[in-house]
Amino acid sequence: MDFEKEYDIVIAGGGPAGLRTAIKAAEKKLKVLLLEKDQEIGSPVRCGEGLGMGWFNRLGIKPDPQFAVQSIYGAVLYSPKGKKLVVRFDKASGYIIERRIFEKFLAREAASKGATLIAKATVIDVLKEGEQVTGVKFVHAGEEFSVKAKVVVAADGVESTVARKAGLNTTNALYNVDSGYQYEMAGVKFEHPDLIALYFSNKYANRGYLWIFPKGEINGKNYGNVGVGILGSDTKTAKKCLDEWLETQPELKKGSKIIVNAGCIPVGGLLDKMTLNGLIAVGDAAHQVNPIHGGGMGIAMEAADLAVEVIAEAIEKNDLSDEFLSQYTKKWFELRGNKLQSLVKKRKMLEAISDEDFETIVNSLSGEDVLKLAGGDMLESAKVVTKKLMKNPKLATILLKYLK
């Protein structure tokens, strides 16, 4: 194979946290070599494929069409009886993406820019002197290779070897970890083709929530994601639970499921720390998602262009300590991790709401108080809530009960 022998940044997986990490180091003329198990980048794809007009202001990237497929204006999210929020902004507010393609797209750029990226290369193990991880050993086609880094970013997503290898604990508890289960259908009718829907019922989706995420139209016929998260120890699977609640969904049942994907999707569980000795953990590797809702594209992005600032300064000045390293998990948390934080009581807070209690409040709001409430505006809210308790005496009973 033609790679050398060494470099400054050995990256081990081509998600987007990996290739954003080779993009950003190569754009800094660092040495970048990036090892994905998978033979094809890109594939196979683990997630609903929305990312909102945020990230992508704040990435610099722009939605070319031949990734951003469709634009979204905002949201419906479903009672467990059928009432209906309809949360919609004046212009889109993100866009369903075909994460396949956005990978390669990214693959392109970063091998462009001067790094080097081998697919099917599966990393087994860490090199380490004393306590340094020194790079990687990796097998690609049948045939094992040692290579040397100053730096090993650990980008292998949820299921990551690589960091615990080197010997950072990336142990999550059970119960930030769901699981997710998702079609691809086609030849279907989405109520709402420009919103993203959320199906909220503990009886098919218990912990969790339904989604569709519509990814375009072809003669007159819709076609998108379809699944589901739910607690991963649940006692049924979650393809047992999209099945059955697809059978409660007349034009949806009778569409053809053309992509199948599962898996783990981590819900919390923020790494205290997430460096060693020559190592960086970026992504879902380092559990680095929305508590919400699992999301977790952008804020990988985001992850890993603070990973490249750090790791550039400690090559710089041949740092390459934990005790340097470090820096990027303290500003990591100052950017990002101290508000996803604050998330989980959020998280735990809507995980506890039975469907009786959701349907009190869902019927309680519209999707005007919806907006000002996702908002932000501290004001606006409490105007929301006061004027809504007013209304409902039981409403406060249910919050009260929550909150607490």
The other form holds:
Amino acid sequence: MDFEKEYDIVIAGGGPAGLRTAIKAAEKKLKVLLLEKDQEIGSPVRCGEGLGMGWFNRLGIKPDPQFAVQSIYGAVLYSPKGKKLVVRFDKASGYIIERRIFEKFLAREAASKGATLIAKATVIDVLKEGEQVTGVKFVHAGEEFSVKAKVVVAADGVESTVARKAGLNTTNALYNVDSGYQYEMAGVKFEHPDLIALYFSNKYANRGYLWIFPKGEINGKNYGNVGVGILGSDTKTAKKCLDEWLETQPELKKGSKIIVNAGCIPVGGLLDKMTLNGLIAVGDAAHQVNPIHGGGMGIAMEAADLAVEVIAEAIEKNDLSDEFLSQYTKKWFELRGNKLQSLVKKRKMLEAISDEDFETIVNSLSGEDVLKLAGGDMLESAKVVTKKLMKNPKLATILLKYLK
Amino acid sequence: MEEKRFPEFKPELCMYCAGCVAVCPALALNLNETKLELNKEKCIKCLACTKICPVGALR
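Output the structure of the form predicted in complex with the partner chain; the preceding block shows the form predicted alone.
Everything in the complex follows now, all chains and molecules, and the chain you saw is the first one.
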């Protein structure tokens, strides 16, 4: 097989985190090898496939219609009893993407810029000299290879085996993981084909939510992802939750299930330590996920950019120590981690809300209110809350219950 | 008290999503594409893998 014995960066994992690392490192003329364990980059998908417009802009990614298949104009939120709140923006707020195709785009871009990528290449061990990670051992099509690296990037997803084999503790506590299950359904009618639909229910989605992420329309029928994420320690399986809920949705359950996906999402438990001597963890492997909605693609790619900046400097200064590389962790918390940490607290508050109280809250809000609250403008948010509290004193009791 | 036992694996249900690997505190599970292996010497019988599994393939 045509690859070298030594690289600047060896990346374990060809998802958004690993592929973005490969692109950015290749742009800096670093020698990069990316190893993907599956036989195809982009598959299987373990994802709802929604990506907000802010990420396209921030990351400088052009939403090519080949992968950015459906523009999304906002969200419709359903309460446990089925009351709905429509939050619609004037402009598209994001896209549902075909990740299979998106990741192929990233892989081709990385290769075109000089990175070497190999599918069906599983990292089975980490090479070490003393405390320094110096490369990996991998199996490609039954044959074993060793390759040296100045820095190993562990971008191997939620299971994060490479980082853990190297000695970085990235184990997820059950409480901090959501268990997810999803069908891509086709031949159905979605009520709102240009909005994401989120269904809240402690019965069918303990702590999490059910979702419909529409992907498009053919012959007057819609298709898209229909899934659920629930608290990892729940004894009921995510599959059972989704199947039981579908039974309550007469229109949806008529649809065909053309893809079945399962996956787990690290929704909290941010890591204080994301580096070792010669190793950096990026993406799900480093628990870099929004703890409220479980989205991680944008966050992972942003972290990859930061990782490459730090690695390039480490190589230039010939300092591959944990101490130097840990600047990545520090910078990431300043850029993103601290914001996510505050969301963990908000999530804990939200997950304590009972279905009954949720109903009261939803009944006293309009879609416009949610827009103002979600918009993040403190003054607007305060106005909305104050107005609502004056109208509905019961809401104040509920808010006090969860805020304490 | 919960019984101390190894998880039971039903390969016909497994989606190979690796959620079990992610929560295993003992690094006792190994997933290679479509093969999940349990290292019984490392397993501490906590059964975290049976709770996280989205499809009940580990129970």
